[in-house]
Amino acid sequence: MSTYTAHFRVWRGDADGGGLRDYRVEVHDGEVVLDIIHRLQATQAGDLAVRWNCKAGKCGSCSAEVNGRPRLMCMTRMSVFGRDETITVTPMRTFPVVRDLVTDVSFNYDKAREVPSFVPPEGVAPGEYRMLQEDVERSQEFRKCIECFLCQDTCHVVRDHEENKKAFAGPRFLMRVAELDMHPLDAAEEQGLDRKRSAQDEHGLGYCNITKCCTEVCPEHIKITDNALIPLKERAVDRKYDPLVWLGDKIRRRT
């Protein structure tokens, strides 16, 4: 097993401020950035705060920014960096720092609560749901989300504009709206909830300018922009501006 010493720069501090500190840390073959952070805790910085859980890329806990790119530390192999390269690890920039690499991601849970849940069809019990696999596949991809919030972190609508957070749900939760809108059994519209309109008016769909940065950082390789946000935008525009759709809605309401 080959071993070398890497140069790490890790952000240390809290909500009141902080800065980057330099460390020289031992690296072994096959390790990931989270391994090095743990070794750093064990040997040099016992008070370093970092959030993690599964170390298998499934819990989404160890989100951070490595050399400026939002990543899961447990899925970022040291082999992708040169041995003489300085590796900078900082907390997610979009969310308030709690301490060191730990950020307050409660913004995301607040946004999750604002999205109305699945509305079951009237008169159909849960065990009686019947759906074509073709319909299920449209939104099944979105259920792979591990809620690492890297897409939320990299989205420049909130990353660079704090004032947008109140009006914009972010790609993760617009994807949730799209998933429910595509659900073949969701009866929200029959209950008076227009998910397409709420996506536009309440969750800030219009703020998204489809740069695909959210898709690029997704560790589950979900095509957030192409398969969720763009189709949702198309549906919202059709509902709002298509005269035939508008007329059809009027006729349906009369009947």
Contents of the next structure:
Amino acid sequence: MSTYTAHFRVWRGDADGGGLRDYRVEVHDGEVVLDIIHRLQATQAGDLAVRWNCKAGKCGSCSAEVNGRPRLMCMTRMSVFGRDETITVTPMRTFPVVRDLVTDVSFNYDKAREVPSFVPPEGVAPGEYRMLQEDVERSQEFRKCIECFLCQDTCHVVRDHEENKKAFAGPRFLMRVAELDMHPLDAAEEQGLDRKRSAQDEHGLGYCNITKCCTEVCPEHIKITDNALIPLKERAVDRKYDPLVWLGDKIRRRT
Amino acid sequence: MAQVERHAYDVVVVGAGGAGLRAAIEAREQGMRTAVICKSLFGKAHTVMAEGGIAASMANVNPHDNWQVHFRDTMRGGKFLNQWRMAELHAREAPDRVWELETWGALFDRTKDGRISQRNFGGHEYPRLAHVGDRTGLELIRTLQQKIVSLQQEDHREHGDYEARLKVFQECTVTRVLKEDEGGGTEESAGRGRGGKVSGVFGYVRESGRFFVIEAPAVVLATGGIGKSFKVTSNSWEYTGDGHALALLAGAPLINMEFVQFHPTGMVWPPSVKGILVTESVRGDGGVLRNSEGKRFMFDYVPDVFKEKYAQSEDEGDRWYEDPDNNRRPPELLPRDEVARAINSEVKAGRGSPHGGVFLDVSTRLSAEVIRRKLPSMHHQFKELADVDITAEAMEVGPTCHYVMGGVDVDPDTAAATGVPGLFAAGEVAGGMHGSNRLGGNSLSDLLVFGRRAGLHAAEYTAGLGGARPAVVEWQVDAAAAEALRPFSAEAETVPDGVPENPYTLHQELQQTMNDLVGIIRRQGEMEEALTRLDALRVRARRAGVEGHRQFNPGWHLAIDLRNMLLVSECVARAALERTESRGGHTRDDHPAMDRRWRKLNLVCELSDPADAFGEVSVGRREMDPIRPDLLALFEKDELLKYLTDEELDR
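Which structure goes with the form predicted together with the partner chain, now that we have seen the form predicted on its own?
Below is the entire complex, every chain and molecule, led by the chain shown above.
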């Protein structure tokens, strides 16, 4: 329980390139990696770029890779590392670097816009929505998401495959489709929108081969794969291979 | 002439928290081309940290609730200093604002019969807070964010462009509100101060450092609070009082700046998380406060004005959770100012916890399973950050700077700022609604009610101008650019020792000054000392210098934010020095009593010389409008006697 000097290696640079830079920096009791980054800013590197906001694991701004693992810097305690250990902090690899630890995460905002929004049920006035707790809980789990984009960062479908980005929404936004699909009052289907099918056909659900990397890095401990993606896959498949659905589709298409 | 990007919109909203997004949705739905500007990424605003819930008298849990009861609670919580018309509108409109969120996809926790569940909170007579576990703010932000996306999808279908009518400029900072030229056309004669109409905003893109101007006749300030001027705070880095300062610099006055809420329960250990919020829901759901002797000390701190409303014994307080109709609530649920002062006194008396707080215990009150379900993010936060399992042991907590009741002086119905046509303010940056102290849960409802009103009236204002839009004046753009660039050249060459000041150091000194000298308990001598130190900091801030270049440079951003923090800090200190009584979020050691003669007085802060951004602030007194008789009639006369003077009551 005291102060010591840690060895940090922080990626410095911008879109044109850069590299790891070494720092010796003080660490106090109870601190997290973000505290150390802030100390570097205040004492040695005033222009070190980093995103952060709430510093309490609630906003999902300070995502980076600490010793190669995608994490929130504000929720990574220094006590999990040995005092002699070199701590390497790099920007999220899946997104283009802007500067230092800041990346261009616009991919995620683009994907968010491609998921059709909640469709309110017709004829139900505001104040008249009735839903049971057990029915909202499934979607509520997914709405815990703080959009830190660590799942998007770690997902191997896009992590080293820029070419897949166009067709693949990533775990966060496939989970958003699942969330809306499980919303007790979402009326998308009545409007002719099949969310399961769109997950498959438009958001690249098929690329996911359920390795659960996303679940592992989720700071909110959301079971993205088990509770969102797999059920979505099952239902999408049910529909695709259900002979009645197949027949119905055929008939409807003809009329 | 400075290199700047130019855009033009009908309405510009500065800030993308609850109030800003709600304002933007409204302005866009009124048909206005709307821009939202925010310092962080879209969806990261400080609103995500709100935990407890949204106060609205939907009466889903207790059928006796209605807007009148909510109004009464709000006025009591604010010690009757509230702008009563705002408190009335807020109480009347909050339920509709919550229900509307459901139509946009929000998923609140439910009652057994499927309605929105409501929880107890300090100062609210009935269970009133719509919530989602203890992450209500996140649900609010996400719902509004997704509503904005759905509007953009509409535009995409219609115009082939998501941003045709509603665009979010994320990671951008506004440094000036621009105003029309009032004649003369020179820096000396024009636009310098009061009266002129808004013509747009000037700002910079954080990522690139590039400057931009958005021409717009209506600007809604929704920038939140000022907590980053204090050392121990629950507020995020964005809370640098930007909107407060932008209003002052544009010539709009601030009111009630002496009232700063210290939330009673922030984390106290480890040091790096000191100040992070521990939600009031912990107490609302049964958590109790104890000192080092194991005593529930809050029973000793029930003030006279609240004596009849709170339990006198632990047994009664405990029974209230199950049978609220026949028992009074435990004193842990007093308004925040009372609880924060009580904790402060216990610690000072030597009955604190090992790290200088008191104990907040829920582990002996609820089962581990219930705690994990009702307070999941508190459980997570303590586990991850302090290595404390709140299902098994007590938390250590102490007061943390949480909220500023003071803000831009606005018209209660339209949210229009006083004295600057085209400027509007909503949410924490607006003053008046909460009086001297805000009740928990009334913030999120405030954001929605007045965010919508600000968006609506900004849209109407713009529509009313027709084609006659105020023009942006070039010298103002150049002056704003020069001001923003100053930290790169600093005034280093002109000062004797030639050393630029480190903005981080200045910020730390400012935070220490405000924390120590204008904090939860105030004294005349200390506040005078604070003003002396603020003077010195202002001089040094002129030479705050930074290295590197303009691309995503946090040192530079901080140097620019310092101007705002210093301005609002001075407002807080000057107003606090002026008000010689104790009320709500303003406690004077040297004037410990509440004084009825101060009840109807607002302190109004203005910039002495609007041309000098590092200049002095002047404080004036203004009488409030008398409370409307039908609203006064909601209270018993005996209660009113505690707050209003005899002459006011005789009227």
